[in-house]
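Presented as structure tokens, the chain that follows is alone, the form predicted alone.
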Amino acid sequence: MVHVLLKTALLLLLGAACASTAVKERAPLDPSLPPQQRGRILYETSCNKCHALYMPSSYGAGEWPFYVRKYGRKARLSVEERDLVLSYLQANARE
């Protein structure tokens, strides 16, 4: 019973310091960067708030989709952020 309470807790706490940073502002990226340049500024700075970074050959180029999808909701990126963050991860994914 008491290893069910320290898990619910620990997650509950997790989940507030991940909420937390989220909302945070995040600097605008520099436009004039190359687009692959701010998808992995974005990967590297918004998914790394809430668990370690993968690396992108961890996954094939289609199986990045989902996660980002999920994830970039998660950690309030807006479309175009997760499409950039998408372009970096797919162009660097696992053959």
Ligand code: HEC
Contents of the next structure:
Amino acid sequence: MVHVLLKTALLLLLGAACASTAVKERAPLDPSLPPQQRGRILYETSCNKCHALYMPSSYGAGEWPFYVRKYGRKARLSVEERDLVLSYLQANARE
Ligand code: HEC
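For the form predicted in complex with this ligand instead of the form predicted alone, what are the coordinates?
What follows is the entire complex, opening with the chain shown before.
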């Protein structure tokens, strides 16, 4: 009896673990929005998973490509999405 209960608990735990690791789909971006606005949305929803957002003005336009490349993959951005994020950051970068 205890055995059966344990097994059930284990299965429930496994189920929960699977559900939580499932990749969550982002809501699709409205393609009619200007690219920089899409980039901003992507930046604000993808780059704050591990740390607070850095101000776009924290780095120069020449520095952002390095960081977007470095962290874009971690944020699970596609190449197209990375380009959008980069265009937003560069447009608002430090002078
Ligand atoms: C999976 C976690 C994770 C995600 C997602 C993430 N970052 Fe980071 N980021 C880090 C960590 C960890 C550091 C600190 C690195 C260090 O100090 O070694 C960091 C630091 C930074 C820095 C400071 C410079 C540096 O390298 O220390 C910038 C700029 C940055 N991240 C930009 C971004 C951008 C842009 C995105 C979205 C495309 C992003 N991050 C998404 C983990 C992440």
